[in-house]
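This document opens with one chain alone, in structure tokens, the form predicted on its own.
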Amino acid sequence: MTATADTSPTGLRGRVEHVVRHGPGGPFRERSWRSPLRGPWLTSVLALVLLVGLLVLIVTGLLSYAAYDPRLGGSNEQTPGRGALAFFLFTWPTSPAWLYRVNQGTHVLLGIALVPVVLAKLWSVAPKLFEWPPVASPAKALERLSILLIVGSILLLMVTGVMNVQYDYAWGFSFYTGHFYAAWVFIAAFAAHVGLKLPVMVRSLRSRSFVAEMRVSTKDTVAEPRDADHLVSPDPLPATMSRRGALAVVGGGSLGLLALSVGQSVDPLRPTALLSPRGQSYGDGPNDFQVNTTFGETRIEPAETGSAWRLTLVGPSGTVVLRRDELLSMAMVSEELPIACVEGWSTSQRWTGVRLRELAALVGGADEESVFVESLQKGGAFSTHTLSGRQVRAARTLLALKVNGVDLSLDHGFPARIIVPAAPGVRNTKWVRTLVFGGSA
């Protein structure tokens, strides 16, 4: 006799009731998770690392947003609906010159190094992600909502952040805008989750000695006692790795990623930056350093950078038009200043040019609170920018004509580019043609 599925109301109702009561099976079954390593203590060790690391990422990320000076409008502003989320904004300083370089380098390098820790933490709490029933009480609902938001937002930030470092923009939204709003979702969920789980983390860390646990061999590794959060398997398999080994794998992964990335922010280690698409991108001779946007990628006609090029200055007292040789005849200064990009790479070079505040004085713009910078580049996010009055008046802000003693290459912005101390690299506009003091986009 051939068996047939029970499609009667009673049979179907019974199966539905079974799923509602016991879950749909697979990962929703508690006994599906059998690693003896998984438990409150290991989860709490990973959580402690993330608690410190993610707080640093939050602070450096918000500082990076402030460095873009979105209040100046125009291309500086990519989050017009931010409202109260920008309560922390302040006028970004120009000293020390390495401020943005260290801040953004820390943000990107730490973010990359924490990827294995985040993945390990998600593995350690996987049973919680599939817990059944999904909501058993209001407190449990709040906890699961915080988990949903924190996991979703951190994965979005992590994936898009790594893709941004690799200049891979496969998504259909602005990285800058998406990263900002996703970060605030993460911050809110992170704060709620820490508030809910911090006492559990502290108790778990105190439950056993870290030093003693690091001495336990694989053969002596057993599951922790059953816990209220059901992280510990009710039917654990024999251990194939100690907790010491698991932490070594995670830590080794983090150190490996860091070692292959840190060269993008430390000039002498540049050849080791194998994970950075700009780590191996050089120019020629004294122009031998990273190029974000090459001259060939713009729509600038070569003739526009030749003898016909003019710099136009506009200010309260009128307009002045200068040839490049006239700029070279002005008082020239040289400054050792870094360029640091939001993607994490940075470099320090010696720039020579005219102080921006001296150019401002030619058109009565020395006291203006902004300057609108326009490039020969046509369209795109890099064609215009606005600098603050503080940046204009800074003694080390230059309209650079040379780098390391020679003319700028076309890729580095010939015939002239802006160099601002402590500013994001995107504010160092290349192929400058117009400066409007007191103007904005």
Ligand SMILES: Nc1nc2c(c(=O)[nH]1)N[C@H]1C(S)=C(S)[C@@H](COP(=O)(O)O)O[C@H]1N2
Given for the second form:
Amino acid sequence: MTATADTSPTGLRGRVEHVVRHGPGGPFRERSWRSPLRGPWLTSVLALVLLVGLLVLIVTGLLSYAAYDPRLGGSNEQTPGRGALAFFLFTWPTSPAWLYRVNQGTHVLLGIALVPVVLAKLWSVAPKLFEWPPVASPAKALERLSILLIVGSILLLMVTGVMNVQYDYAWGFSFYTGHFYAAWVFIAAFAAHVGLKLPVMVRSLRSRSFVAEMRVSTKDTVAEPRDADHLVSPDPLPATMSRRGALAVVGGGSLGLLALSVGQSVDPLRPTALLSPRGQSYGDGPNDFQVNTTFGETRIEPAETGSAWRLTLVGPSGTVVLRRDELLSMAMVSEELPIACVEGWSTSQRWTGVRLRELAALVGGADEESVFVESLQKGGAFSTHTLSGRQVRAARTLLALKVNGVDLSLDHGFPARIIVPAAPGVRNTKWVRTLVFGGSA
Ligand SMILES: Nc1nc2c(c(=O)[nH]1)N[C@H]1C(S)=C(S)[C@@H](COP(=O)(O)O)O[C@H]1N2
Ligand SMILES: [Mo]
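Output the form predicted in complex with this ligand next; the form predicted on its own has already been displayed.
The complete assembly is shown below, putting the previous chain first.
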């Protein structure tokens, strides 16, 4: 039995069949993409930049994960289900002191600078992303799935990364957890994509000389020959921009973002870090450098940091309670050490205080494999942390009481804070109350 209304070409079924065969139109139609610049050569130039840049991002990202020493548990560990994905973990070193600063500065600055390149690469392959029919064969289905995963994960990584740098946590999951799992999806899809496409990239790059192409004017810019991947438009419009112009726009965008961000990681350039929420100048007093969480944002009572404050040390041989003046009468050491936040900003300052290992020795904890640090702050992921035995024993790990010759300000952790060389800034717990040697969360 046939329903006459449905079989007519203008009826519902006719229209559905038309869409199934020819696509919904708009971006799904190859003829919507008519830029003469789009083609395998331009895509491959962008791909080469991303191949190198993303490899550096992967390595610095995995190192940044290791730097948190997640095996110590507690708030160090935000990915309990990571299983085999953490196969590469090792105990993070304590020297050189700039290790995390350089690693994280590179990760964040490069990640920001690559945003225009990723967007340009997506633009350059847009007809492929909207290819119709979406699934033509099992092989095509696999290829499309890998593209869906690589595009989805890189967009998620870019958006969460940039929002995190801006201290904007407007999603329903922890940045650390989300960025970590998205990174592993990305790494797998990236490896598959590079494996599939590397020969095409090399062939396309060899198809014309970069230097010669950079001399071609807009007037002389024509589409590449039609390619098997259908990046080149079957019906290109005249060029309104040369390939040199297109690469200059992308490169200029990258360099512009870099120029407005690099100051967040390079102390003398700080006033230029216009895109960074913690990057700019705070004047020039001894305590005038970036504050992550201010004292006012915590729920610590001002009186708790006054004369009633005590440092409690717990270790195998018992408990010792110290006043601030007793700490000040111990051997004071000064160290120039960076604070390097996971958000990318960093600064180097001169800290004065007691070696953590001296405090450990007071309670027989010098050989313990961890110290559990508790702050006066109540609740939140920043109020407690665990440091490794390696960090406790490092000569330059301090319980700092002063910075740049004066008492710590309340915002920087008065009465006392931890400063660990080479570690993520978050390990430098402020407003310290208790140190439990051998303890963990
Ligand atoms: N108690 C406590 N300690 C803390 C934090 C915090 O929010 N609470 N922030 C951490 C983070 S994420 C960083 S980067 C550094 C920043 O130190 P600063 O604010 O003195 O520059 O402190 C760390 N110590
Ligand atoms: Mo941080």
